[in-house]
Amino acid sequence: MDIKEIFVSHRRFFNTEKTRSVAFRIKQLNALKELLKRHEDKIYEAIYQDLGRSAYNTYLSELSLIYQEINLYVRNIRRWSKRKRVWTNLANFPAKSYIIPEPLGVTLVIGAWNYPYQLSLLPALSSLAAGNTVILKPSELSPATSALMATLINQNFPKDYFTVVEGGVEKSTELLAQPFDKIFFTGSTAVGKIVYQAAAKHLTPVTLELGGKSPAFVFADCDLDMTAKRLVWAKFFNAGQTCVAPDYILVERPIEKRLLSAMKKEIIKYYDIEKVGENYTRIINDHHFDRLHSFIENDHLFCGGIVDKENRFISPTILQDISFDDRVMKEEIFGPILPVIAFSDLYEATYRVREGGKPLACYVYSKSDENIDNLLKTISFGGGAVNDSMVHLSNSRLPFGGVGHSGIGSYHGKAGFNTFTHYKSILRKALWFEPSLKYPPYTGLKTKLLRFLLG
C-alpha cells in the first residue's frame, strides 16, 4: 500500500472504535512487550550494526525504559481512561460536570537514530495506550534497527492499527501530507520546524522533542570526585549522542583545574581511549563524524582528541579555555566532545546561557540550596537534575520534554497518555429547575442578584 492507503486504512480501523476498549489496549501493549523480549538478541545485534553499542547499554538505555513504561500503562490505563467528576459552579446549578478522556485518532510518530527503539517505541506505546492507531517512521540513519522494527511490528500487529513505514526524506514528506490527528517528532530543531509547518496545514497538534546546548553548572562547593564521575558518564554514554547529555560545563574558576583532572581520571578508568569498546559507541555516520572532528582544536585540547574515521571513532575529548564565542559553542555538539568554560561571575554566565535559547536540560552540581534554587529559577529549560545528569528521563513520573526551541509538549508515563488524549468537557444539566436570571428582561434587580451570586 502507498502512504495514503495506509493512512485511510488506519482511519477506517479507528472508526470501528475497537481501540477505545481498555482491554484491547492492554492486550496490545502486553503483546508488544512479549514480542520485544522474544527478539532481544536480534535487537542487540541491530543496534550493534548501527552504533556499535553493547547489549548491556542498549538494555539500560532503551529496553528497560520501554518495559517500565508498558508496565506502568498496563497498571493504570483503566483508571486514567475513566471519566472524572469535577466541581460544578453555582451559575450552572443544578448540574453535574465531568471530563471524558478520549483518543485523538490516527497518529504519526517519527523516531530518532541515537536511541532508535526508545525514541520510536516510547511515544508509540503512549499513543497506543491512549487508544489511538500509530504509523511509526523510524530514522533511516539507523537502517538495521529500522528494518528489524518494521519486520517485528508489521508481522505481528494489524497493519491498519500499528504500522512501521521505512524510508528517508521523501517518505517523511508523504506522511506529513496526511491529515493526522497528532504528530510526535523527535529530532533536530531544523527538521522540527519542517514538521511543524507541515502539520499547520491540517491544524494537526504536534509534540516536538528537539535538543539544544544543555549546560552543567559546577560550583566550588560540589563533591568534586562524584561530580566528575557523573559528568563523564552522562557526557560520553553513547559517545555523547544523547539529546540530554551535558553539552558543555560551566565551572567556578577556583576548581577548574581540579575538575579537569578528575574528569580525565574517570575517562581513563572507564574507556578505551583508542578504539570503540564494550563501554563506548561509534559515531552514527561520516557526516556527523566530520562535523564533530572539526570542533577539535589542538589549542584547546585537554585530553582525548584521538580519531579514526574508518571506524567512526572519536575518543572522549575535553576542551579547556573555551569561551561562548568559540565555534564549538555555536551549535549543539551531540558527540563525545566536552567544552569547559570557567566563570567567576554567575550572573554573566547565566545571562550567556539564556541568550543561547532555552535548553532541553540543565544540571547543577552543588551542596548549596541557594546555588541550586538560583539556577532553577533563573534558567528556563525542559528538565534536569541536581548533582547528576540525564537520569531524570528514567523516571516515568517526571514529564519529559523541552521548552521554546528545545521542544513543544512532553511525554513519559501519565504525561505521555495525556499527550495523545483529548479531554472532553461535559456539563449535564438537570431539568427540574431553571433560573430566570438567564432570560430577559435584564433588570437592575437581576444585575444585583447576579453580582451577589457570581461575585
Contents of the next structure:
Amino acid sequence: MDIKEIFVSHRRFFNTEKTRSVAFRIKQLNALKELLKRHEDKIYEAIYQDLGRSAYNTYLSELSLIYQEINLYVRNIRRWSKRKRVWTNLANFPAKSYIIPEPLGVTLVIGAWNYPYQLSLLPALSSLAAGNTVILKPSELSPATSALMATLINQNFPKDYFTVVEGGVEKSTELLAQPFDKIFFTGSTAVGKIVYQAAAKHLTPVTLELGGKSPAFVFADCDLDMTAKRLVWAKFFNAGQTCVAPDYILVERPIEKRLLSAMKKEIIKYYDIEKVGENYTRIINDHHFDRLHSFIENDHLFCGGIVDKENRFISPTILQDISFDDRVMKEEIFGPILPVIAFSDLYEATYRVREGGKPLACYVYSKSDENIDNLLKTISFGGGAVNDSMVHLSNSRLPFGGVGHSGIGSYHGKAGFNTFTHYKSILRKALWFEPSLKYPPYTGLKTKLLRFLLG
Ligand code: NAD
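Structure of the form predicted in complex with nicotinamide-adenine-dinucleotide (NAD), please, following the form predicted alone?
Let's see the whole complex now, leading with the same chain.
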C-alpha cells in the first residue's frame, strides 16, 4: 500500500468508531505490553546492533517507561475519557455544562533514533489510549530497531489502526503531505520547523519535541561529590545521546578545579575509558562520530578524548576553559563531550544562556533555596531537576516537553492523553425558562437588571 492508501484506510477505520470504546483501547494497550514483553530479547538485540547499548540500560531508559505508561493508562483512561461536569455561569441559567474528551482522529508519530522504542512508542500509545489511530515512522538511523518495530507492530495490530512505516526523509515528506488530525514529532529543531510548515497546510495541530543546549549550573555551595556523580551519570548515559542530557556545565569559578577532578574520578570508576564496554554506548553513525570528534581540541582536553572510528567509540570527554564563543558551544552536542565553563558573574552567565534560546532542560546544583529559586525564575526552559539531571522525564506526573525553540506541547502521563484529545465543550440548556432580558426591547430597567446580575 502506498502512503495515501494507508492514510485513507486509517481514516476509514477511525470512522467505524471502534476506537471510541475504552474497552477496545485497553485491550490494545495490554496487547502492546504483552507483545513487547514476549519479544524483549529481540528488542535488546536490535538496540545493541544500532547503538551497542546494554539490555540493562535499555530496560531502564526505554522499556520500563513504556510499561509504566501503559499501566498508568490502563488504570486511568476510563476516568479520563468520561465527560466532566463544570459549573454554569449565571447568564446561562438554567443549564448544565460539561466537557467531553474525544479522540482527534488519525495521528502521525515521527520518532528519533537515540531511544528509538521510548520516543516512538510512548507518544504512539498515548495516542491509542486517547482513542486515535496511529501511523508511526521510527528513525531510519536506528535501522535494526525500526525493522523490528515494523515487524512486531504490523504483524500484531490491525493494519488500518496501528501501522509502522519505515523510511527516511522521503517517507516522512510523503506522510507529512497527508491531512492528519495530529502530528507528534521528536527530533531536531531544524526538522521540527519543516514538520510545522507541512502541518500548517492542513491546519494540523502539532506537538514538537525538539532539542537544544541544556545547561547545568553548579554553585559553590553544592554537594560536590554527589554533583559530580550525578552529572557524569546523566551526561554519559547512552554516550550523551540524550535530548535532556546536560549539554554543558556552568560552574562557579572557586570550585571549578575540584568539580573537574571529582567528575574525572567518577568517569574512571564507572566506565572503561578505552573501549566500548557493557556500560557504554556507541555513536549512532559515522556522520555524528566525525561531527563529535571535531569538537575535541587538545588545548581544552581535561580528560577522555580517546576515539575509535571503526567502533564509533568516543570515551567520556571533559573540555575545560571553555567560553560561550568556542565552537562546541555553537550547536547541540548530543554526544559524550562535556564542556565546562567557569563563571564569576551569575548575571552574565544566565544572560548568555538566555541569548541561546530556551533550552529543553536546565539543571541546578546547590543547597541554597535562593540560588535555586532565582535560577528557575530567570531562565525559561522545558523542564529540569534540582541537584540531579534528566530524572524529571521518568516521573509521569510531570508533563514533558520544550518551550520556544526546544518544542511545542508536552506528553507523559495525563499530559500525553491531553495532547491527543480534543476537549469538546457543551452547554445544555433547560427548556422550562427563557429570560426576557435576552430579547428586545432593551429598556432601561433591563439594562439595570443586566448590570446587577452580570457586574
Ligand atoms: P532528526 O530531526 O534528524 O530526525 C528525526 C525524525 O525526522 C526522523 O524520523 C527522520 O527520518 C525525520 N526527518 C529527518 N529529516 C526530515 C525532513 N527533512 N523532513 C521530514 N522528516 C525528516 O533528529 P534525530 O537526529 O533523529 O534526533 C536528534 C535530535 O532530536 C536532537 O536535536 C535531540 O535533542 C532531539 N531529540 C529530542 C527529544 C525530545 O524529547 N525533546 C528526544 C530525542 C531527541
